[in-house]
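First, one chain by itself: the form predicted on its own, in structure tokens.
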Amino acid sequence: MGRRRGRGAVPPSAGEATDGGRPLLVSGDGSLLDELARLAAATGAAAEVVAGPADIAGVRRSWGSTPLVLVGDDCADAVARLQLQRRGGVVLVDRVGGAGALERALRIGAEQVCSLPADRDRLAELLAACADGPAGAPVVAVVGGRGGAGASVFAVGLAAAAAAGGSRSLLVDGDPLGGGLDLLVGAEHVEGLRWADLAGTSGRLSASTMRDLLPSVRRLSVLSWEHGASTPMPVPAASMQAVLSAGQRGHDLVVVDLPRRFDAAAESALNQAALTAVVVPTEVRGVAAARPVVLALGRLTSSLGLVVRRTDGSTLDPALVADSLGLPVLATMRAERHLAESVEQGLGPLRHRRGQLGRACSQVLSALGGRKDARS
């Protein structure tokens, strides 16, 4: 088997591969080899090959440009023999184990040894760092102040938002008993993923597997729930904590609609949120209920502030809002016409980008791009 050439890439330092490149694979054995090149393809990994003693001056050349090496048990000798710079990323793969498996890779510089079939696993999740991107897109968690209040049309708002101006854009659906955010969207009888498929995921998931798996109008990617189930299963938080990571490596944003009431599952999707946005109605009912909102958010999350929707009637000021609650306002809009019926009819609460919702999504994309800045 001959060896293909990657394109380079900066030398990892840690023990986990680098998102973002192509691993090296390294061994005589034809069947091992076979083994790790279906794994590398499953997770959509492009592997480059080093196939056996014979072909061993190619470890050299792509040592340091490729984010994962993984090494056969029976290359480890000539591998050592090349006496190639320590360095992150490296791992030797072994049908056995054992203490003399531990000794070549001490040899080599790898940092753990795997075992096939038993850490197949563990090297799925390693080829598949390699087949993703960074995990770099931001993730906002949207909650209500009351219920009511019009969170879930807002998350799907800021969504499709992001959509039309050109991004790609996951929607979470966070809330069990919410009713589903695909019907928001006219995504319900679109085939592909629903959280009954992944509730059970933990781990690394691949973000292009799952990005061309779940449902998508209007190049906007929605996770939600299955209907008509009687109990809705709950989402366990290293399930959440998986779908955002995956989401953000494949997608330019990531929107989660949370419950009011803080599961563990909405803890984590608060733990990975750049920024939460509380929809709270200019009612003084509405920001006496969003108070105790607010402050249990407070002890998850920093990154805090309001979209303030001016209710008919109403002359509670949004500036008086925010001092009540003590954050800051993000957006303000009013009441739009035909958003109802825009909604019952699969279209989408965002017909108009330039009416109050679409504004009003502006708004909160052009604060999150600022806390971005900020932080870079």
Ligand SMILES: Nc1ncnc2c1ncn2[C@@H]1O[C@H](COP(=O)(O)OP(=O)(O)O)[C@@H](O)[C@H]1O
Contents of the next structure:
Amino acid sequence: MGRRRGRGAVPPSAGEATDGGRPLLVSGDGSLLDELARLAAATGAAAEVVAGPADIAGVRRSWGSTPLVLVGDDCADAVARLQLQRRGGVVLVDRVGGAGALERALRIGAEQVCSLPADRDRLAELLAACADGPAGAPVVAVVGGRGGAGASVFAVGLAAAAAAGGSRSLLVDGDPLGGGLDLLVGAEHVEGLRWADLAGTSGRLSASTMRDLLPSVRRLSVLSWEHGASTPMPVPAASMQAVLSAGQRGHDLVVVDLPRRFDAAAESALNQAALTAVVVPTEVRGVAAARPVVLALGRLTSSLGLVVRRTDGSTLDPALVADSLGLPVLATMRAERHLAESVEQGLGPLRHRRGQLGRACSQVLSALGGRKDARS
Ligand SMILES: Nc1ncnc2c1ncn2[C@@H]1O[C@H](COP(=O)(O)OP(=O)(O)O)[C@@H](O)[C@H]1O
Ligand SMILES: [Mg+2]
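Swap state to the form predicted in complex with the ligand from the form predicted on its own:
To see the whole picture, the full complex is given below, headed by that same chain.
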């Protein structure tokens, strides 16, 4: 096959911005929250609030998608106990001060400590940077409600639809046992980086170098697994986070295809996703299988929607599927015609943008755009 190998070829980078969105304020202290919310409102950054330890699970849900986390000193312990992955943009807002402040900051992985009222201007500056809007591409996660639901096909369709519309799209294969997204895209013979080259990395990767070294077809970059007899090595959470972050900085859209059993890498991706689409067929057993998946997802991310795939001969109403799973429908679609031939010919599942799959993908991309607009 003679692919270009690139183990360790993507250097770390510094200074590139992370994803934008609403800042997250975490405190059970009403007066502190009021003050932070006032500062946020003054910059036009509508904040998301987790009001104290009782509500602390909300921090996990937004941890990956918010650009800035302001943690009040009263909640530092509760946040530390969540043992979240380290990320940038975390600030401890401390009113106690002393040596203890630094220790609390370290425990939550905060980059800096701001005290009130002394650092009010600094906090206003950080909040103003959020109000400037997203600086990185959104990550969309796709999960199948059951095996064979059509999640991988939909993930490829989504990335391909965005690419066909002129966006730089990155497709990340997060399912080690999924069979390889490069095969579905038709990029298995294109040389470039595979997971084996990147799975040991963490921290900041250079977005432009990663983009240049990944296999690419029809403006779509894809990060997939090696094809071999052995089971692919699992990807560490830190590597998934580093890859997605570099993807966000170097592309206009990042789509990650996830397995239904979430490993550390999948949890990390869900943390980072602005939207997670669950693909469910209109089948009673399919909906039953999707229920625990949706339940598990609800603990990891807050922005969830359904892509309902009408299976031939089924009379189950998509609205009933949505009702039963308690999630909104992002799109519905019937079977994509000639899908197998198109994939066989190396053209990917999305041959026509106006087909069933193409239209459903456009609807999800519009929903994503709407969410971004609402946030900025
Ligand atoms: N939109 C679709 N239209 C028609 N057939 C589909 C569609 N999505 C998936 N399929 C069929 O289902 C099979 C499994 O799809 P896949 O995306 O691999 O499922 P999952 O990733 O959820 O396990 C595909 O090989 C294809 O035959
Ligand atoms: Mg799959």
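The model shown is predicted, which means the values in this text are computed figures rather than measured ones. Positions refer to the first chain, counted from 1. We call the rigid core whatever largest set of C-alpha positions still superposes within 1.5 Å between the two forms.
- Remark: with the core as the superposition reference, the CA shift of residue 177 between these two forms stays below 2 Å.
- Once you line up the core between these two forms, the Cα of residue 37 ends up 2 Å or more from where it was.
- Residue 162 is not among the residues whose C-alpha shifts by 2 Å or more between these two forms once the rigid core is aligned; its shift stays under 2 Å.
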